[in-house]
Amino acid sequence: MGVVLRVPLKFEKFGAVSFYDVSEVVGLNGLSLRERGGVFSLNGHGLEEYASKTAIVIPVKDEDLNVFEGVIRAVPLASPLIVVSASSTSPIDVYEREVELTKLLNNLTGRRVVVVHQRDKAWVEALAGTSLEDLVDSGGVRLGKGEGMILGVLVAAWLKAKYVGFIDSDNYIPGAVSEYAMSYYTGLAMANSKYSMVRIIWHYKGKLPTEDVIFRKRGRVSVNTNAVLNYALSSYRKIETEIVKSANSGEHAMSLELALKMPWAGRFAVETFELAALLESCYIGLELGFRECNFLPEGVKILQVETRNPHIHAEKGDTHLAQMAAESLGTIYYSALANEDVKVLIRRILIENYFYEDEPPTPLVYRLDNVNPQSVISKYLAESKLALDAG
């Protein structure tokens, strides 16, 4: 049985975008749950239905292979598994070992798996003539987390999934991975919407090495990105809000209809940009009389789920954090959400917290709405000597 979610107690509406307050995981297994108000869970049949319709994408780049193996083994077997790798192929071929581990999982369980590499030159021809031509250079798809997630969306659409979920490959707790997936299935069912998104909030987050583990309620980047996005919304609406608690949520899922219609950002800007872009087009754009929102009349539902397992991953250093913060906050800085006060706040946060003194980088923006995933992925797999499609 799946997780039991508390039904959100409130939501706030910004134009056509509805943000729901935190929905906590109140039980990790809904076995023998009696029907009652205030909580939501899927029975076995419903869980299998949503799992089979949800492709899970694992972006990976030179992750510890033991950690990577724990992550892919924890993804429920009913969901198609998509691994998008940016890992090294020389002098040590890390990518080949990722393929071997994924192939072994397929041999043991028969699950559907697709593994692709971002720097595969087969992408150049596959994406030629599409609106994603800027995604590639002569060596394949450009390196970046957002760029890898876009490939995951295209593969999920090619597999004819209804939903796509993302789970980072650096998670040391396989149980957390399983809980994220179960939360996706349950949250998407609870939202019951054409354009829906479920974003995970970690109950605690810790980093290795073990002698310095601190279980934090929020990550060192997300605490600032959430604050800035809430401040921007409060400034624009003139009503204070703290509704956004998942601006940097690497673990999130959404309907394919939403994923294919909304713009995407490259690199570390990707998660925050999703929210900033939706609010810019479907809130501020509508308020100003523009017709840029692609999700009318239904609107977009965004659920935020707080899970119970801690998210433990390796420490990646202050430079990594600074770059992530700058790219994430840059999506707000260059959007219609940011007045001058918001921009001053962003620059101050970057200097005081990350010693980043430049203006944040402008996000690279990509659009998928004129791309045919069936054509692109079929062409890629036919040309590729690196990809794996099994199951």
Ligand code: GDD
Contents of the next structure:
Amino acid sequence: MGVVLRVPLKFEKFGAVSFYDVSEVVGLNGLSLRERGGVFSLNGHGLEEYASKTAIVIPVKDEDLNVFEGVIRAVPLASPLIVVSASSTSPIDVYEREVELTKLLNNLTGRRVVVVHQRDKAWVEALAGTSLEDLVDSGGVRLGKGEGMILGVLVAAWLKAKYVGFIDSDNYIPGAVSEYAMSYYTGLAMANSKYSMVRIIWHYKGKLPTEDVIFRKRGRVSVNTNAVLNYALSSYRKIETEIVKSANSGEHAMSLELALKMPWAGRFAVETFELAALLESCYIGLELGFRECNFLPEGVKILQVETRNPHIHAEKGDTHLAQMAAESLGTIYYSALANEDVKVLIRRILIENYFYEDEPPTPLVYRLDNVNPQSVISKYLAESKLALDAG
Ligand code: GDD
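Can you swap the form predicted alone for the form predicted together with the named molecule?
And the full complex, kicking off with our chain again.
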């Protein structure tokens, strides 16, 4: 059975973007839930319907193979599984092992799986002449988590999924992965909207390996990105808000109609950019009289779900955190959300918390709206000697 979510108590509207306050997982298993107001859960039939319509994308770059295996095994079988890998192929062929583990899962269960490699030269031809030409160099698609997620969206659209969800491959707790997927299905059903998104907030977060595991309420980057985004919105609207609690959520899901129409950013700018770009075009842009919001008249619904399993993932060091913070905050810094005060705050946070002295990098922006996923992915799979498509 699926999770039981508390219906959010309030939401705030910024132009055509509705941000819902936190919706906690109040039950990990809704079996025999008695109908009450205030919570939402899917029955077995509803769960299967949403799971089969939701493709789950796992980005992976040289993670521990045991951990990767735990993650792919935790994704509910009804959802098509898409692995987008940027892992090494030499001197040790890590990618080949990822393909083997995924193929084994397919052999054992018959589940639908697609595995693609980001640095596959077959992408060069497949994306030539499309608006995603900038995504490639002569060796395939450029490295970057955002770049990998874009490929995941294209494969999900090719599979004719209605929703796409992302789950990192360095998660040590398979039960958490399963809870994210269940929260996506349930949250997307609760949102019941053409342009919807569900972003996960962890109850507690920790990193391994480390000498002393600390269970933090928020990650060391998200705590600052959330604060900056809330400060920018408060300054613009002149009413204070703390509604944004998921600015960096790597774990999130959305409708394909939203995913294909919104702009995407590369590398670790990707998650924050989703919010910054939507608020720029569908809030500030609309207020200023521009007609660049692609999501009218319905608007975009953003749900924030607090899951219960702790989020335990690999420790990647301070330089990695600094780069992630700079790329992420750069999306706000260069947007219409940032006045001079916001820019000063971002520079100060980068220096004081991450010893990052430069201006943040400008996000690399990609557009998918004129790309035909059916033609791109068919061409790619026909050419590729690395991809796996089974089930
Ligand atoms: N395909 C692909 N290509 N995957 C990648 C790449 C890439 O270039 N770079 C990283 N990944 C995969 C990693 O293997 C991992 O599964 C996931 O993307 C996240 O990368 P990490 O390097 O582990 O990031 P993190 O754990 O520090 O940060 C995560 O959480 C943040 C929020 O706290 C990421 O999901 C961030 O995007 C997120 O903001």
